[in-house]
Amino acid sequence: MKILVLDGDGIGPEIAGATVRAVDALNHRLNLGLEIERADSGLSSLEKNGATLTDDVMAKAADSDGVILGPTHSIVYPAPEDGGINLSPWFRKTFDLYANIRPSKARAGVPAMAPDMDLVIARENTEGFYADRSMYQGSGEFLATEDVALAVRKITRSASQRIAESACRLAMTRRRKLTIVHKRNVLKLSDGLFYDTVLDVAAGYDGLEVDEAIIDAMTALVVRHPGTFDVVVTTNMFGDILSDLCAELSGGLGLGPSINAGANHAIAQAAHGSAPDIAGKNTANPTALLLSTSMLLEWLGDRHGREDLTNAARRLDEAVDAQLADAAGRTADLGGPLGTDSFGEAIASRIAG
């Protein structure tokens, strides 16, 4: 089984290095048979090869079983025709990664504003208000006149059905509770279609409790009663915003993992950015990418019926939890003394032991 690792930009090479050490330890300890390959991407690849993502790396990604993608600093990339291919959209569109799954969980010993939070946001990842996802050709955002900007929001029944299926299946493995987040009181047609479609899908899951919340009320509810939520399913932009809020409440974006998954491909990708201001200082927290990789291993285990990969995901989660529970085992952002490298080495040691 092939895993491609793309470092990305900023702190990406550092946190990807820590993650690879952990995966190597799992590979050795559990005899997983994983083939790990690292390849150039982002600004490093642009400088060396003239493109942030080369044809060769694209082919390797297509041939891999899973990808670990470090954060990117795409805002400084040149235009695509000048080699500035934005990695995240390329993966999402090329492999139709329709489900962005983002857990937020308070972890023992880590200061959190919502210590009882343990929820997962299932975010639709291919449409909504995002200008690059609304149109077959052209942009979903445009100027009608010099002084009038318009945006098109696309919601389809098919996309709503498949994120609903992902969310329902996930909820059935947890506490069997699904919350649909929407704004159908105002966006009556688009969010009305999303809500009705999710409700229809959820009706096919016996024992699944379903409720709903309007997005503005939901932002208050996850602050006031975070422990009441299990799996939250929502549209693209609402999910993007809500998941960052939940990550901060549960301990910070540095702990926020995510996976972007489709029918046949998935990538592990931390929810945070590339933090160029601390790049190369060995201070970045690799937890989010480590936990994202755990999610990727679990996805691969489920898809291929490989219990050893599922066990590897659990072992990685447990190693991260044990490391974070020790005040002397955390990185500087959490008040600890460890650098990125030493944190990664500690995780690998826990796995090996």
Contents of the next structure:
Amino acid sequence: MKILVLDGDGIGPEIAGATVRAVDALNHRLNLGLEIERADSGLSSLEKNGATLTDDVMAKAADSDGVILGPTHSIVYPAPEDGGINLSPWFRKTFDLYANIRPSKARAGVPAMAPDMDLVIARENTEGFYADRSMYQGSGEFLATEDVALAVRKITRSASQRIAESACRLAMTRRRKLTIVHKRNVLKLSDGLFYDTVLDVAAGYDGLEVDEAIIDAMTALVVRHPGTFDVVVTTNMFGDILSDLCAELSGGLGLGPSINAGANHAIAQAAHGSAPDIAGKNTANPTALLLSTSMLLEWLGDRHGREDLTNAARRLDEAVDAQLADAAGRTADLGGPLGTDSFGEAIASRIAG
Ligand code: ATP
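Write the structure block of the form predicted in complex with adenosine-5'-triphosphate for the protein whose form predicted on its own appears above.
Now the complete complex, all chains and molecules, led by this one.
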């Protein structure tokens, strides 16, 4: 089984380094037979090869079973015709990665504003308000006159159905509760369609409790009663914003993992960005990418019926939890003394031990 690792930019190479170390340790300890390849991407690839994502790396990604993608600093990329391909949307669009699964869970012993939070956001990932992916041709955002900017928000029954299926399946493996987050009081047609579709899908899952929340009320509710939510299903932009809020409440951006999954491909990606302010200082927390990788291993385990990969995911999760439980075992963002390297080393030796 092939895993492709793309470092990305900023703190990407540091957190990807720590992650590769952990995966290597799992590979040896559990004999997983994973072939791990690291390829150039982002700004370093632009400098060396003229593109942030080369044809060769695109082909490698298509041929791999899973990709671990570091954060990218796409805001400084040149135009795509000058080699500045934004990796994240490229993968989401090309591989039709329709489900962005973002857990927010307070980790034992780690200070968090919401210590009882343990929820997962299932965010629709292919349409909504994102101008670069909502149209077949052309942009979903345009100027009607010099002073009038319009944006198209696309909601379809089929995309709503598939994210609903992912969310319901996930909820059935957890506390069997699904919250549909929307703004159907205002966006009556589009969010009405999303809500009705999710409700129809959820009706097929016996024993699943379903409720709903309007997005603005939801931002207050996750602060007030964070422990009451299990799986939250929502549209693209609401999910993007809500998941950062939940990551912060559950302990910080450095802890927020995510996976982007489609029918045939999945990509592990930390929820945070490339943190250029701390890049190269060996202070970044690799936890989010490590936990994203654990989600990828679990996805691969499910997809290929390989219990050893599911066990590897659990082992990686447990190693991270054990490491974070001790204040002396944390990185600077959580008030600890460890650098990215020594944190990665500690995780690898917990796995090996
Ligand atoms: P980008 O432009 O790539 O989105 P950003 O700095 O605007 O980068 P984030 O990377 O999400 O956005 O960072 C927000 C803040 O959180 C920064 O101060 C950053 O240093 C901090 N941060 C983000 N990720 C981590 C991490 N893994 N470890 C430690 N601090 C982090």
